[in-house]
Every structure is written in C-alpha cells, then in structure tokens.
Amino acid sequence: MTADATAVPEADWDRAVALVRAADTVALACHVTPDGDALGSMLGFGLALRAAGKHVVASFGDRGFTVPRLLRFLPGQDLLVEPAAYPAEPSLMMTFDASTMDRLGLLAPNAGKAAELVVVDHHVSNTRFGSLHLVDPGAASTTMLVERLAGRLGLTVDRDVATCLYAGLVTDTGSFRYSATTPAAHAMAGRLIAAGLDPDAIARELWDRSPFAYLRVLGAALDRVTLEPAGAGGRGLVWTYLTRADRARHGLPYDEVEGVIDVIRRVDEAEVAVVLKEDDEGGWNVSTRSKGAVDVARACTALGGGGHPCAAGFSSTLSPEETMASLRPLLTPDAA
C-alpha cells in the first residue's frame, strides 16, 4: 500500500484543523517506549506548534519515564512532563504512533477523559480508539502524517522541526531500506534536508553508537540463538531472548536494547525473526521481523500486540518458551 493523503477523508483533516487552531492547550502522547518515529513525530509537532503561540505539553506513559539514550538528541524534550504532570481531563489530546490505547500506558486514564482525542498514527493494527483519527496504513511513518497537518495548519518546519520528523521517517524506513519505503517518503526527506538539518549527525546518533556493554549484552543473545528451519510454514524462524540480569550483568539500561533484533533478523535461514527483551518490571516485550511472506503484525495482534506486516510486537508475561509456543503457530506465510 503507497501513502495517500486520501486515506484520512478530506473532512477528518478539516475537523482536526480546526480542533487544534480552536485550542489554547495541546496536550500531547506519544506510546510508551518510545522509538524514533513515536517521539520524533510527538515532539516535532510540538515544536511547530510552540512557535505559532500555541501552549503545548508532551509526555509518554512509561513508570520510569526517561528518553532513550538514543533519542536524547532530539530537539523540543523541553515539552516533556512527567504523567503524574499531564492534564488529567484534557480539553484536546493528541495521540502519536500508538495503535491502542493501552500503548499509551499511564497516561490511557487521560486519554479516556480527553473531550476530543485525535489518534495519529500508521498501523495497519489501529484501534481507532480517539474521537477522531488520522490514520494512513500506507505512510511510511507517523512522522509524515504530522508533516501533512502541519503543512495544512500552516506551522513552520524548521530545522528543529525536520530534525524530529526525519528522526522519525529514517527509524522507520530502515534508512529508506524496508518495504515502507515509497517516492513519498524520499520526497519528504527531500523537503526535511532542505530544511536545513544534518543527515550524517542524525545516522551517527541512531544507529552508529553504542557503550560496550552492548556488545557484551549482545554476546549472550548470540550465544542462546535458536535457528528452527522448519518454522514459519517452512520458511525458517531464528530467534533469541535478552534477560534483565544480563543487562544488569553489564549495567546496561533497557532502552540500549533495541538493535537486537537487527542482527538477528539478517540470518539468510530464516523469514521470521524474534527477540525477546525483559524488561525491569520482569515481563517481556517481543519484537519481530519478517522479510515479507510472513505477516507478523497478524499473529502479534492476536497476541495483544499489533504494528506492521513486516515489523511487529506485543508483550509477554510467560517465559521465553512459553512465549514462543504461543507466537509459533501463528506465523504462518500469506497465500501466494
């Protein structure tokens, strides 16, 4: 599916033009966890918002409620408040890049409260728990959604802006190298660079530094690999899991984490790939790859879970085996 402004009526468009520009506060909510997409798209909205005078505060439903290490070069984190901060009964809430609204952790009491709660997002897994929604399954990002109101409303992207919501286009993207990948996209990057940012210090930031009790870390989930060549209907399945105590081992944070599943979903064996990542609390957040036979966003989304037919999660309670013997017969490939 290509992007298509028409995927969000023309009238949805209006109505949220209109909230927004009516409102003295903006209260927004990116999901928990934040990734690149989710807080790029929150915090560079914000940011255009702020400059044409509008009061804005931002905050994300996580109990620790700190900004990975790899986001913490985004611009705009000034907006940020704790949950515990956040208007308990918003007047207009808008939602980032989460698919429920469970994803939007401590701050779902909120949401449920909002008088008008617009949803943006680009899951296919969409809920549509909001008052209104602005939800294109063919974007590449949420990141460009936000692109597309901002240009409707009229706010200025510059290179703050563009920084945010290139952070957000290029997570999600892969650098331009995954399936979402469309000319649309391109051309949005086009119009971000020329806004003046920094591509090369933007790469550098995502995904070219790490500590190095990553690699320690990532030693261990290399260590415990599990190659099932019979998985995914025949097309091969690999997957590994990450314990808090190795993290602690090492004194990694959570949030360092994430890139696991790059290394892993590279094996030329398997279609499917999945890590399973404790989190602090003890439960488990699975994340899972697919090189395109497999829709993985359909058999996360029976698990609680949802994103994208290609990239997806949800999370666990149970085991790591436990966890995959539920996840196993799920993934089965599309028919031709």
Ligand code: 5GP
Given for the second form:
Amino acid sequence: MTADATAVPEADWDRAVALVRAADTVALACHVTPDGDALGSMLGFGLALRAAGKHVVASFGDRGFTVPRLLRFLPGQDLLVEPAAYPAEPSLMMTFDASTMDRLGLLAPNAGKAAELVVVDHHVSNTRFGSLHLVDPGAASTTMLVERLAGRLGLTVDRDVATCLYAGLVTDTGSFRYSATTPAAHAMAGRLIAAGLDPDAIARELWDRSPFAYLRVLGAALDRVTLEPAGAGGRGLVWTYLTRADRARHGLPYDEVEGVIDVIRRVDEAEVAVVLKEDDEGGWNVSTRSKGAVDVARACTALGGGGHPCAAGFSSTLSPEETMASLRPLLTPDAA
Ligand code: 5GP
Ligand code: MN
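Now show me the form predicted in complex with the named molecule; what you just gave was the form predicted on its own.
The complete assembly is shown below, putting the previous chain first.
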C-alpha cells in the first residue's frame, strides 16, 4: 500500500490543527505494551507540543506501567504519568498507534469521556473510535502522521523530537526492510537525520543489545521450535513459545523477548512464523509474521487481536498448543 495524500481529508487536518491550537492542555496516549512507533509517535509529538508552550501529559494503560527497556533511551519520558494520574475527562485527548479503543487498556474510560478524541494511526484495521481521525493505512508508521501534523502546526522538529519519530519509523519498517519502506519513509528519515539524530546509536539501542540471559532464553525457544511444512496452506508454518519459567530461570524480564520473532521468521521453509510469549501474570502474547501470501492481521483480528497484514498479534489465556489449534486453520493464503 502506498501513502495516500487524500487518506485524511483536508478538513480533518484543519480541525485537528484548530483543536490543538485552542487547547491549553493536551492529553496523549498510545497503545498498551508500547512499541517504538507507539511511544515514539506519542513522545515526539508531546515534546514538540511542550516546546510550543502547551501543557502535555502522556501515558499508556498498562497495569504494570513500565517503559520497555529497549525504549528507555527515547527522550521525553518526563512527559509520562501513570494511568491513575491521567485526566479522567480530558478536554482534548489524542491517541497514537492504537487501532481500537481496547488497545488503550486502562485509559479506555478516559478516552470515552474525552470531549474531543483525536485518533492518530496507520492501521488498516483502525475502528475509528474517536471524534476525529488522522488515519492513513498507507503511512509506514504513525510517526509519519505526527510529522505531517507537526508541520501543519508549525512545531519544531528538533533533535529529540526527531529521535522519537525516527525510532517509530525504523521500528515499523524493520529498518527499511519491510514492504512499508516507501520513498516517503526514506525521505522522512532524511529529514530526521538532518535534524541531528544519531542513527547508529538508535539502531544499537533498538536491536543490537541484550543481557546475556537473552541468549539462554532464545536457546530455550529454539530448542522447541517446530516446522510444519503443511501449515499456512502448504506454504509452511514455523512456531515456538517461551514460558515465564524460561525467563525466570535466567532472570530475564518480559520486555527483553520481543526480538525472538525476528530470529524465527527468517526460516526459508515457512511463510508464517509465530512466537507465543508468556507474561509474568501467565497470559500469552502471540506475535505472528508472514512474508506476504498470508494476511496474519485477518487471522489475529478473528482471535481478538489485530495488526498489519505481515505483522500482527493477539493475546490468549490458553496453552500454546490450544492457541495454535485455533490459529492454524486461519493461516490461509489469500486467494490469488
Ligand atoms: P508484535 O508481534 O510486534 O507485538 O505486534 C505486531 C503488530 O501487531 C503491531 O502492529 C501491533 O500493534 C499488533 N498487535 C500485537 N498484539 C496485538 C493485540 O493484542 N491486539 C491488536 N489489536 N494488535 C496487536
Ligand atoms: Mn505502528
């Protein structure tokens, strides 16, 4: 899908600009268990707004409320407040990278009571749950919409803002490897790098560091990896899982296992890769990836989750085998 300049009507941009200009306080939120695009788009916009004199609060609705270790390098974390300290009835609330109200977790009631709710997102599955929608499924990341809005507001994209936006852009394009890698994505990266950020330092923070324990836990995941050549309509399915006991054995926090799917999905013999990760409470988060022939967002949406055609997820309370039994039949190639 390519970026569509008309995905957001001009009148909606104008209304978003007017709402932000008129607000003294803007309450920002991104989706639960935030990734680089969720946190990067929210904090980047928050920093730019604060520099323009707005009062800004930012949060995400996780019970534990901790920023994943690999995103702690992002500037702007002083904007963050715990969900309990978030305005109960914000006059202007803006959400980032959240495709549904559910993805706001504990902040969904706040969003429900917001006088104006501006939804900034790029998921094709976005349910348009706000009062105004800046949603472009052709945008490589939510940070692209933030850059456009910041430009229309005349906000300054300084080095810190650029670092946040770049983190979202490289996360969602997989370092300019996924199909979301458009000319517009590269052009935006060029503008952000020109603002003075450090691409190699950001890449190292996001992908090239782990505690030693990660290798042990990865080893456990690789030990039980399964290849099902008949899976995904005969195109091959590769999957594995990680228990909280695996992590406890080596003292590895949950937020360190996000990269396991990137190892599993490289297998030539499989169109679809799945990693099931047990969190500290015993719930399971399921990451799915496809190489293009199978729409994993459709499969995950059917199981209560969502995402993009090639990268999607859902959560489950069942055992890995039971979860796979419900997922397997949904992993069918699109009709040609
Ligand atoms: P990941 O596997 O990296 O956690 O997620 C991949 C993609 O799927 C991301 O775009 C993410 O937002 C989406 N996703 C992951 N889990 C869920 C979920 O439980 N619900 C929804 N709606 N989307 C999810
Ligand atoms: Mn995103």
